[in-house]
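Quick heads-up: it's one chain on its own, the form predicted alone, in structure tokens.
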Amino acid sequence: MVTLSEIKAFSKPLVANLSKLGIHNIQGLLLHLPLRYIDETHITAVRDLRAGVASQLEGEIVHAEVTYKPRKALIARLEDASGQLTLRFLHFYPSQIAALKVGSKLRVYGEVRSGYFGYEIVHPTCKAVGEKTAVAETLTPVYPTVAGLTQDSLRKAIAMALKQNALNETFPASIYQAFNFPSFADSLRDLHNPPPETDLHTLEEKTTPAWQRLAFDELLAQQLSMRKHYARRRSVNAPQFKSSKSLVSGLLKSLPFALTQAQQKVAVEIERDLMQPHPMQRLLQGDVGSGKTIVACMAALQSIESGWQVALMAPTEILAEQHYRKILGWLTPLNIQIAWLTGSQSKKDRTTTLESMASGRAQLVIGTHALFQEAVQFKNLGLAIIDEQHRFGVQQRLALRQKGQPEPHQLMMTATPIPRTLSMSYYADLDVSVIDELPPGRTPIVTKLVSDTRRDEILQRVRESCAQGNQAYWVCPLIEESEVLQLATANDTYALMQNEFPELNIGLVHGRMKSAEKQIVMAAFSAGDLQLLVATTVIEVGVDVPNASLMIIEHAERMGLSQLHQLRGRVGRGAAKSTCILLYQNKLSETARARLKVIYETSDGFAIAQADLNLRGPGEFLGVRQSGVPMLKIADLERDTLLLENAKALADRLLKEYPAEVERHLDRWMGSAGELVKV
């Protein structure tokens, strides 16, 4: 594809602009859309104006000054034949007073709006005019940008574009009169240069057809590189694992519990992945506390029973000892042995960690990142299973994997439940399980809203839990002050709640502690010797102590939906009735209002991601932006799930049919981006 530098109407002060901008071609700048539209295609009289709507107005300068009172401002008097307004400059250049002078005729255009002397408008755009001044003919983009590079300059840099021989289409067209779009190029040609008569609203909405067009055309491009990805992935060897004959069975009988009728489901379709010859890629997800662990125990006795090593990674110290310590108890009985690796441990505990790996007489070895680093070797690893997938990057997930050979199956787990959007967008080259439903017995939990200003109340409460015999978290979101954020602290709190609670044992926990240290105070709560534990959200995920029944959240309105949700899971893991109060500040944002709302009046783990996805966008919501996939920059999935529906339903079709011009058409959109690396 052509560089904008080989094109000699580009300079290289614009080229370097544009760049800054990341449009390095002629595909690149004709694809850098307007963020919204300004409409100068009529003169609008001073009689006719309306406060608070936009317009664009013609006439001469008859008074103009700085004043310094109140404050300093350049004042100037437009006048037409029907009336005069006020212009108001808060800052201003030497210039600007230059080209206000008294009997200059200007174009201005800006919002209007009620001020002291009548109608007024701060900070309009002005350009000189003459008798042969003409008016826009059609709306005018206004495009993002950078430092240096002016809105005519961007302009005028795509209208060159427009003229190049690049907006043909990338499919036959046929393929987009099946859904009434316009062609690629009057798609193009409207956003850029819309008609006088189109609807600001809907094109600032991005619901035009030529908007819709171009979102199409980019979910098309996400889910072909996706597909194409999930293809090439079926042609590399893996392990071929047998059916379980054994070792799954043995577990089951052991088990205190039976499975539920989701968790019998996804462990059928994991076992039949681990028996094809290519490598699993698959998605566990399920809400807090419904049971993905033992299904993911059951996956790594198949591969264990096939003679190939598990290792299971978990993001925390914390987590993966919960980890260790459940499966120790599950799996011990089978004669597995398990290992156990992080970075905390002692070099001499370390060096027989890693010799046994080696061996392979650790059949499965459960750690944290210390599982990748480069010193660690295996045998023969068959499945990598890494809970929390969120938490880790690409190159972490891959580092895991490549310590396989063949490339071992992967089971990703979260307890972060996926909207079906951004399933079926971010997610669509791996196939996905959902646990969607919780096992028998687990106690619905009370979530209450309470402002700050009843802090005693609150104490009250934890008092009475406690004494009845039951445990509490009371979670802060920061270790330290912060001058920033005058947020309660784990630190400070800890110290208030012995003050408060003599009578009481109570812990702290929270990232900064030493890994031994932090298992020392988990073990203690987990055993009952602590009543209270004071902890940031290092709690978040896995924690699983069944008598405590009492949470405490401060500062609720400062987190992600996800995350209260996650920390909620923490209690009514056990029989007694639990209750999570979220305490907050007065004075809340709109969108902390909204948060609260929607944390209060659902538990459906699903239903939250949706609100979460909505509320934050799906970058935000994807956490490590490492997710091998650009971020969408004209689809929205909340408005165009048709159009999602429609891309991924033609992807196949495409791919067999028309492989050269799926090529060009993840060249347009993706660039070397087509090629993913989503692991």
Given for the second form:
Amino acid sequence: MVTLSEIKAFSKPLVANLSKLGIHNIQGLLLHLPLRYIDETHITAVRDLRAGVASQLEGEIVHAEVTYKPRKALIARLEDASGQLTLRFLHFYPSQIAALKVGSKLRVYGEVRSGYFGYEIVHPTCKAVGEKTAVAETLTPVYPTVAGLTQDSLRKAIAMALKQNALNETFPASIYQAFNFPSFADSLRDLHNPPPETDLHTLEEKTTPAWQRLAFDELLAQQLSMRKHYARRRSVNAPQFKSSKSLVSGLLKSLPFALTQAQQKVAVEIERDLMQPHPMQRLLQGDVGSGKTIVACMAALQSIESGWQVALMAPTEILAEQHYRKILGWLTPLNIQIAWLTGSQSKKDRTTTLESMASGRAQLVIGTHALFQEAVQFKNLGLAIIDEQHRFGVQQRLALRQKGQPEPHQLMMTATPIPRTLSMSYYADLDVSVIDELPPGRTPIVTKLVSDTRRDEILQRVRESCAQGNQAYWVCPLIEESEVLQLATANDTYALMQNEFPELNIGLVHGRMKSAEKQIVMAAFSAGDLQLLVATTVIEVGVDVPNASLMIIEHAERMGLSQLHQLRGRVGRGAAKSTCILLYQNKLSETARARLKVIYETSDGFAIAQADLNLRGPGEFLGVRQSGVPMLKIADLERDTLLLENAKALADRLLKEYPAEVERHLDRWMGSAGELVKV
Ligand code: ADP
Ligand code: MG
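Given the form predicted alone above, I would also like to look at the protein as it appears in the form predicted together with adenosine-5'-diphosphate (ADP).
Shown next: the complete complex, the earlier chain at its head.
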């Protein structure tokens, strides 16, 4: 592919600036598409101006002055045959004063507004015109840029790129014609220089045929790349497990409950995957409380019975600890050796654990991200289970995968369901199992939205509930800006509660506590020795105390949707009717109101995730920065669902019939051109 420095007309500084924009070759430059457009294709007379409409005018400066009151400004009057208009500059250079002197003939562009002296434009773009200066023939593109690179230079560079003979199709034209798409070349020409009659609105909504064609290409690249990733996995070796003969049935017999249909279904899907000679990468989705842990244990036992070690990784120490205790109870009767590894262990404990892992004595190791650190060695890791996978970055998951030879199987679990569009795109390289049913006997959680002004009533409610033998959580407000403040708030709340409820045993957990301290508090709450637990959002994931049936969340308006859903899922785990009270501080912002409305109205994790996606967009939803998930530049999963479906349907056929063209397509879209990453 032609690099930019090979183009003679491109100066060194230009190439350097383009590189700052992530543009390194012709394809990248061609695919650097406008943010918006301005219409300089015709000239509007002053008489025909309308407030709020961006317009181009032409006329002569009849008055110009620099005023100092109320503040410094350069003010000029432009006159055409039909009237006058004010041009106002609040920041300006001497060169602009010179350009706007009386008698200058100018063409100006900008959004018109009603001012004190009739219409005016603030900070118009201006250029001097002669007798026969032509108007633009196409709409003028406005590109994303960096300091030092003007729109004009970018436009020129792109115009040059359009002439470089790099606009050929990656796939046979018939593929695109089947969808009635314009060609790649026409699409790019159209988007960089749209014909004057193009509707600005559809253009900016990216619903013109040209935009749609390119969005399709981008989605196609994403689908192809995911498929290839998927196919590569099929060509890599993994330990092949047998079906479990005794351990799994031993576990199931010991449980006080029977698996739900949904649990049985996903357990079979996982069991089959583990019998394949290729690494499983399966995402197990199930709403909070749907019972993913037991399913994970069944997979672990299958691995252990086949002679392979298992690692179970959780995102927080509290959760890892809880898994450890629970699983110890389940698996010790089956004579399974379980080890425990976290960052805050004593050196001696840690050494013992590391030895038992390396020697293979530990069959199952439960821990936090400490598990994938370098010093950690397994004898023969066959299965890595990752709980609350959305809390981990891609790198961490990859690191755990490299702890085994051949590549271990991976089971990822999440209670944050992934809306369909996302699972079709960003997660297309994973297999997905869904537990779509809660264990029986759970009563739905009642959610209440209560203004903070009614705090006294809520305290009374806590008092009564605990007096009846129930347990409650009091969740402290999230303070994102400062962990120190967060801690202070938790301590204050704890003191307040002790003062308010001298008759209750109250505990406190927060992220800054030592693991052992947390463990003592959680164990006491689990055992029912504490009636009220004051907690920060550290309890958001996984914590399971079935007798807790009341939760108060302070400043609920500060929390995200999935966070609220996760927190709320800490109650409603037993037979007792549970209540979650969301305290909010007036006055609510628009989005906070929208979030609280969703959480109030629905308890369906999938619906909540979809609403969250709509409110936040995929970037925020997926936490791109931490997950490293490649983002789409042109396509929008909500707007372009149909394109996504079509791209998905087409991808397999293209891989089979046009392997070389697929590579070309991926080079175009996943090289330096897009933000997509080629795998
Ligand atoms: P999550 O999917 O949120 O991780 P857990 O695995 O923690 O949920 O399960 C929630 C609770 O439900 C646990 O106490 C677990 O023992 C219990 N549980 C799991 N499966 C069943 C079932 N089929 N019937 C009754 N209780 C179950
Ligand atoms: Mg869980």
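Rigid core (definition): largest C-alpha set, two forms, superposition within 1.5 Å. Positions refer to the first chain, counted from 1. All of these numbers come straight from a predicted model, not from anything done at the bench.
Quiz item: Does the C-alpha of Ala185 move 2 Å or more between the two forms once the rigid core is lined up?
Solution: No, the C-alpha moves less than 2 Å.
Practice problem: Determine, after fitting the two forms on their core, whether Asn237 shows a C-alpha shift of 2 Å or more between the two forms. | Solution: No.
Quiz prompt | Yes/no, Arg113 Cα shift of 2 Å or more between the two forms with rigid core fixed | solution = Moves: no, less than 2 Å.
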